[in-house]
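Here we start with a single chain on its own, the form predicted on its own, put down as structure tokens.
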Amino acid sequence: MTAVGIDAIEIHTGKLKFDLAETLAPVKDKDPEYYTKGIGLAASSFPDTYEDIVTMGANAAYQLMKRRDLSPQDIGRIDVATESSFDNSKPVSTYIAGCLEQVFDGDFHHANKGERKFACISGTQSLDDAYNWIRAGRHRGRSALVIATDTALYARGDAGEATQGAGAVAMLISENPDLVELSTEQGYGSADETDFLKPNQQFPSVDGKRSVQVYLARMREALEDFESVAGDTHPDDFELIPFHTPFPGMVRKAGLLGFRHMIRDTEIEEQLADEIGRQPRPEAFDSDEAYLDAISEYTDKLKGTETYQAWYDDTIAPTLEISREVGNWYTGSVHIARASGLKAALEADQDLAGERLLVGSYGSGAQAEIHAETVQEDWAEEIAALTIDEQIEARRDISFEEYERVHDVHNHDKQAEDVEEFTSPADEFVFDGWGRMGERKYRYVE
């Protein structure tokens, strides 16, 4: 069976920077560490007032598709996954393929697109319709371009701003892919919840705790409908865990959680038995509350542990690094996640060829999937094309009144248009204004 898979990866982040410890904490009157240490967060990226979710996945696919000397006939479908987007009806894109038709010979008029919408977990949902679009023999030998592109924002004063970002990740969907071969085995936990949603409106509403609560719920079921698929997962199956990282003291709790579930029945509960006892079994327990309080005070246990910190320091850290400077992009989280483990894999001289990923998505309302995947032989070469620590650098640091000002511009309601850019934008998309029918126009500055 041909392996299909993420053949390419470039990132887009906005070309702000909202640092917390230095900006925020000051005026919320917070000690610095609690961003830094415990949300896991030094900075967001803001997008620039000429910066959109059309704009940054544009200019991601563009250099995508640029740096592999593609064509818009090698592109037979553009799926936008997104949780920002400003219309009921045209998808976004069909912005970006407008966008890109401005830049390459031809057009995009025989590919299919569409817009997905189940908060963070669509951009991988995206990504199983373009594998899926593939397998079934569809494609004519063209590939998928999947993009991930949101402007996570919070209403002022939110306790969610910390949390905030911009950018976008583009990808592309092939047979016999060059980073990463997708598992045909998924596992999925879904249920109605209401843990984080926008009813006809920008901003979110979020009930924090409960969010926390239903992320790891979700995570559990699915990582146990993908064992019922794939065998039992044991922690030295896998090199890297992503995890979709709303802020990396999430992912804390996620892995903490995952490893001890994937060492039950293991050697190595037997190894920490002397240390920290066996795990807790419920049938030794008279109520439900005693168990959960024991697998509690267990759980507590393992986290110090030298064996856990050694695993979460190889195999989660890593993925966590991109996230900590950008903030929480929704959709495009989990797949920052990735690239920033396989990043930090190359830098330290890591060979990954055939090496596994174990890759954890979530959307509130609420999904997870678990999947595997697959690095491929060429994977160092395409990671190292990535310019994310170049464009990181680059972020022009905002002041908080400036961050007041250009949130106000990215404000649905407000739409303020009085406020000048803070960066010179070259060799990229714009906005560019308003049509005669309230849509949004698009150009592309040399």
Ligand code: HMG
The other form holds:
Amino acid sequence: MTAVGIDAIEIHTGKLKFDLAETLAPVKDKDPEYYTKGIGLAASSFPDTYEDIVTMGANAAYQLMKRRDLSPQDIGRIDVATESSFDNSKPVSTYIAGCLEQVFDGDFHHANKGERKFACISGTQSLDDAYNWIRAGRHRGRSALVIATDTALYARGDAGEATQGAGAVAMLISENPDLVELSTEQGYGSADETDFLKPNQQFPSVDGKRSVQVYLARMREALEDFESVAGDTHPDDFELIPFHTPFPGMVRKAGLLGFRHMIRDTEIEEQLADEIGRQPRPEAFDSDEAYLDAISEYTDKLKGTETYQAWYDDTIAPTLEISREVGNWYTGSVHIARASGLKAALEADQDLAGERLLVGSYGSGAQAEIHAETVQEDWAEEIAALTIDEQIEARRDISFEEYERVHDVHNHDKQAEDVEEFTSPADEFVFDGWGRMGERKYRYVE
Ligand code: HMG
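Counterpart to the form predicted on its own, namely the form predicted in complex with the ligand:
First the chain shown before, then all remaining chains and molecules of the complex.
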């Protein structure tokens, strides 16, 4: 069967930097380590006044198409995944296509365009749509452009304010991809939950503590479902495990539970038995409560073992490096986790061709999905082309007072006029005001 997967990837970060330890902690009277160690984030990327989901998505797609020397005729679909949309009818993909048509010859009139919504998991669902379209043979030799773009902003004062972010990931999905092949096997964990939602409002209503539990519960279900089709997983099967990363502290929890699950009934559990005992089994307990206490005690001990730490450092920690600097990008988050892990491997001179990744996506509301990926021969060239380090470095650091102003600019309920842009755009698309029907207008700046 011809391989189908991610052929190329480009990441575009919001151009402002909101430093959590330096800028947010003093205002909130919090210990800076609450952010850097507890939550696990150094900073959030924030959109400048002329940036939004369209500009960031279009800029990521523009760089990708330019680098791969693509023209609109090469693209048969454009799917945008976002939970920051501003129109209930016209999809963001039409705006992005309009931007790209300003700079490329030809048009996207024969490309199918859409917008996917399911909180943060819709980026991965859009990959699925593209994969299925190619597998069904409907693509006429063309590729799909999947763009995950969000301004992940919370209401001022919300606990989630520490986990904001803004950025876009553009991915080209093709036959015989250069980066990773997607597995046909998938697992889902999905349930009607009210952990995080935006009922006709811009900023989310969040039950933060519960959202963490729902993430873990759905992820466990998805892993079990994946194993029911792909067979049992083992920690040594995967070089990297990129998870949806609302903040690295969340993935610390997911990684530990995943490892505990994967080592059950394996030689690793046996090897650790002298040090921390074997995992408790539910049938040995009279009540669920007693079992849960015992498994939580075992998990705490497991976390302290060298075996677990070494696995975490190799398999999970590298996937968090970009996220730590940019915050939660919602739909793009798991895709920057994959890119981060691959980039760290490249920097460590690891050859990952033929190796496997396990990818755990999640969206509140709630659904988790797990699939595997196989790294392709030309992965290193593709990852070497990323410019995310340079973009992160070039961001303009904003003060708290500037943060307040720019947050207002992006708040749909506020009229924040005359806020000067903080950076100067170059070779990119910018927001250019409103049209006669309330549409947004965009322009390319050389
Ligand atoms: P909180 O309740 O303020 O934090 O906010 P906490 O009290 O749970 O502390 C976090 C960690 O910091 C804890 O460590 C503390 O011990 C530690 P842990 O127990 O987790 O290992 N800590 C410190 N560490 C070092 N030095 C210190 C210190 N103080 C405390 N001084 C919460 C956390 C997640 C609730 C909040 O950030 C929030 O509401 N975030 C938004 C919701 C969210 O991100 N949920 C994640 C799961 S849902 C999801 O991923 C979906 C999402 O992306 C949306 C979508 O799908 O569309 C959000």
